[in-house]
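The data below hold one chain only, encoded as structure tokens and taken in the form predicted on its own.
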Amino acid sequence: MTDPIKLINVSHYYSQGLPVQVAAVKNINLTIKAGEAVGIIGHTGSGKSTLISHFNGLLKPSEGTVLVDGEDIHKDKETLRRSRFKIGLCFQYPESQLFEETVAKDIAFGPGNMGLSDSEIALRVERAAEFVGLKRELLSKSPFDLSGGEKRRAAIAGVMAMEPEVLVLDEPAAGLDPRGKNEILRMIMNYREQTGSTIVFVSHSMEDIAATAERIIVMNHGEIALEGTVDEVFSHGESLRTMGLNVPEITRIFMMLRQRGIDVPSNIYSVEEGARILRGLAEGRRG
């Protein structure tokens, strides 16, 4: 099976050829495999958003090649167009891009550009709304009458309705309260489980990445600084701190407990999992 996304020696320069030229990403070699859940993390300005903008051709590399399903997406206009339907890209605060009269029309906008039949578009709208948990009665409302969380869901549904091979989400939980954030993360993972789609999840939150990703790519100054499983990347705590990142607080707590001789796992990344382990310890001691 061909890998859905492959970057070969990709670099991108802003203000190229000028004295103020900046290398936003430098010599990136990266493969996203079918069905993966990949997390991309890094400090502000590390190159995360520039990197993912190459995945569907929103940016053209200054150097190197971007392959989607084995094809150079910049080979010609038709290849680029096809690639943009295969790689669904949802940027931070996507609700700011809602513009149609109704939620249903907004969700249908992407599929409508694909030349699908009205019946297929309607089916995709309904399916995407169900994925994100939007009630049927909201589809006939103006998107501007929705709550903030509902707007976010509607905007993500618009990308899901194109049924891309790869769903790329840039900070999808940004600005949401803890409950809203957890709902969005659960929604994304449920979508992946039901569709088998490849997910690329960009965040500055180590907790969010740990909750969603199987493989993590750490960006630093436009380069891939670390890459591996959650356990492998989080084991480089000191290196992460020098890059302006920190392992989750709950992870640090469990590492300290281990250092004090308490038999607990060190690879705990969520408060919920940590609480479960500690309750088990407390109950065991009482027993």
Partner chain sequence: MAEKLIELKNVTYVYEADEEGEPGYAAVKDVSLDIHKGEFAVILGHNGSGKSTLAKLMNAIYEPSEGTVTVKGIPSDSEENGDKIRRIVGMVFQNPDNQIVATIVEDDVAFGPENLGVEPSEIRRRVDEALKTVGMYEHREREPHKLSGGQKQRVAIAGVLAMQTECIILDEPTAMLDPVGREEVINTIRRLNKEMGITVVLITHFMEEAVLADRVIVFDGGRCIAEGTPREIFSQPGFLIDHGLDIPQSAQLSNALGFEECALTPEECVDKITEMMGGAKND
Contents of the next structure:
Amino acid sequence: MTDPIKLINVSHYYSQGLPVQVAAVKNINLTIKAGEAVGIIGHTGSGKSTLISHFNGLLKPSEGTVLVDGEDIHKDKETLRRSRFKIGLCFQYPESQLFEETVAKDIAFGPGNMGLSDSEIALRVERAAEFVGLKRELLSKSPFDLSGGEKRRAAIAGVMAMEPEVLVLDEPAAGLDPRGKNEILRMIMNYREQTGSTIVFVSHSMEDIAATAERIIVMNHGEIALEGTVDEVFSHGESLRTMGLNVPEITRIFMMLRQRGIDVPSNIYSVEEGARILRGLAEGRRG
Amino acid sequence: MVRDITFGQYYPGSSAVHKMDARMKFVLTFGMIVCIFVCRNFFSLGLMVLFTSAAVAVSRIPLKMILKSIKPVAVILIFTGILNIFYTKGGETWFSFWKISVTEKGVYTAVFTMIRIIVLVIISSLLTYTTTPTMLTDALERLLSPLKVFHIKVHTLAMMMTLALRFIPTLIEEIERIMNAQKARGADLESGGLIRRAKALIPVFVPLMVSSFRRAYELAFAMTCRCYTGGDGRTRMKQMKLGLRDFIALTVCLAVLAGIITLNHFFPKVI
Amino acid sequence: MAEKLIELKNVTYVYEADEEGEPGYAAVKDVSLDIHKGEFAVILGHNGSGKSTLAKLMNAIYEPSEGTVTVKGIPSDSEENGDKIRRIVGMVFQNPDNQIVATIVEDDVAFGPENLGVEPSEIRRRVDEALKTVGMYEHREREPHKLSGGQKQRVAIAGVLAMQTECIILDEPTAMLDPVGREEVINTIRRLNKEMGITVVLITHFMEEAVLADRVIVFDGGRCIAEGTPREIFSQPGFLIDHGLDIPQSAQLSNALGFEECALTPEECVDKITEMMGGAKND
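So that was the form predicted on its own. Now I'd like the form predicted together with the partner chain, please.
Let's see the whole complex now, leading with the same chain.
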């Protein structure tokens, strides 16, 4: 089976040709496999956004090739167009893309551009709304009358309704309060479980990444600095810190406990798991 | 990237022209543009060219930048030249073919007009090259403040100009963002006829309007919070003071005007 | 107790129904609250809990529908008093782009004092000082749209500092920033409070920021539902989560382990756990 996204030696320069060429990303080699959940982390300006804009061909690499399902995405206009629907890209603050009279029409915008039949579009709108937990009565409302969190979900549904092979989300929870954030994360994981789609998401929150991703890509100065499973990447606490990043707070606690000579694992990413281990350990000591 | 956009075409520097009071620059630019049209022959126009070259030299704006400012009017320049060569008749005929003839007067007028346009463009871009947009709006506000007598809200107009300058880059960034988001949903913004394209812009235009209104609303709150109540009782951090160099510039300009009138008087007119 | 700077007594604020048939609703209900001189207060609440409305009531952008808001004894019941209050209480908003008015950083910082009619030389002095305080002096001649989010917010803070208000209200100033920008802004805010004695009211839903406060006020459904030190608030497991909020993982872990007082930082948490284990093995 071919990989849904493959980047070969991709570099992108801004202001190409000028004396000061700024490389936004350079020499990226990256494969996103079918069904994976990949988290991308990196501080602002590390090239994350430039990187994901290459996935669906919004940006054309200055050097290198982007393959979607094994096909060069920039081969011709038709391939590019098809790739847009295969790789669903949802930008930061996606609610700023809402424009239609009703929520349903807005969610239907993507599928409509795909040239699907009306009945198929209606079906997809319904399914997408369900994934994001938008109540049926909201669908006939104007998207501008929704609350902040609902707008965000409607916008994500607009991308989900294209039923892409890969759903790419740039900080889907940015600016939301804790409840809103948790809802969005749960919704994305739920979507993945039910559809088996591949998920790529960018986040600033190490806690969120640890809770949702299987594999992590760390961007720094336009290059992939670290890549691997959650355990592998978070075991490099020191180098993450030099890149302006960190490990989740709970992981940090366990790393410090280990340094104090307490025999606990350091790959702990949830409070429940951590508490269970510590309770067990305390009982063992007492007993 | 949009972030790199610099508005107006200010070219940073610390020359005497940069340091001049923006109000004086404004007035003198206006005055010298009038002077261009006072010129009646090549001698007075020559003086104008001389003055302009001297001003450019003093401002230390590179020649490349000056040429860049002429580029956008190149078409108008050529068009005016051709029109004048063929349609102004008089004096000796230098060249004639079928119904077309080129006369002495035609050539003179064409050259004269073209030089005029070039000088005009250089003088006005010298103002924008050496003055920041903020200083320009500020100068305009102060120069027009006597109009308050006629109940014209000069301060409000200047404030609107400043805010427009401030928000243009922000809005361009926003447009780019929305366009990308819609393209990712398969919107085709580039192909099709005029009507199709215009229709394809609705998904960009509507969100832009919505966000602009929200910005305006929030900005109004922010300005109220910073005690903005209009132009009355406001002071300014940056005072504008006329200095020695402003009066020297004024004297030079008056001398050029006197020279032009004298030269116009003593030599035959071309136009 | 220190002197009261802002006093809210039984304040209710109702958004009126509009012509398009949107029903009116009370965003703030019967709130009584004092902000003391020199304190660092954090108001926590989920989106739509009424905390932004509360902020706008505190600096007289809104007049209360019922009850009274007074700032240093001045009631916010007229346009004139509103102007007076805003000279005492400054405000910084969430979106850094929508509060910067000038095309050059220093001109923007000067905007407030210019409106107050301060002498030009004094404005220059205040602007330079404010920019130095927030660490943006070397960027004073840059254009705001070329700055990062954290830098823009610091310019906005400098704009309030130059007005020399006694109190700054910050309405989710870090919600749109990345972790680096967030830290820049929070460190700046802390410095203003600790070193310059400026009263700070920080509205946020980031729990890490609440940890730094002298006092946390929890808001939900337009009401003030809890008030106390960060430790008191975070020691009640489940309470904040029920109100659409969260608590830092250090506090969560210490609550899960049944510590009487929760830890606020990972370091504190590690200390407490080590103690629970009866000291480290190799001690």
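Numbering follows the first chain given and starts at 1. Model, not experiment: these values are computed from the prediction. Superpose the two forms; the largest set of C-alphas matching within 1.5 Å is the rigid core.
In a rigid-core overlay of the protein, Gln259 has its C-alpha displaced by at least 2 Å between these two forms. Taking 2 Å as the criterion, Asn9 does not count as shifted between these two forms: its C-alpha moves by less than this amount when the rigid core is aligned.
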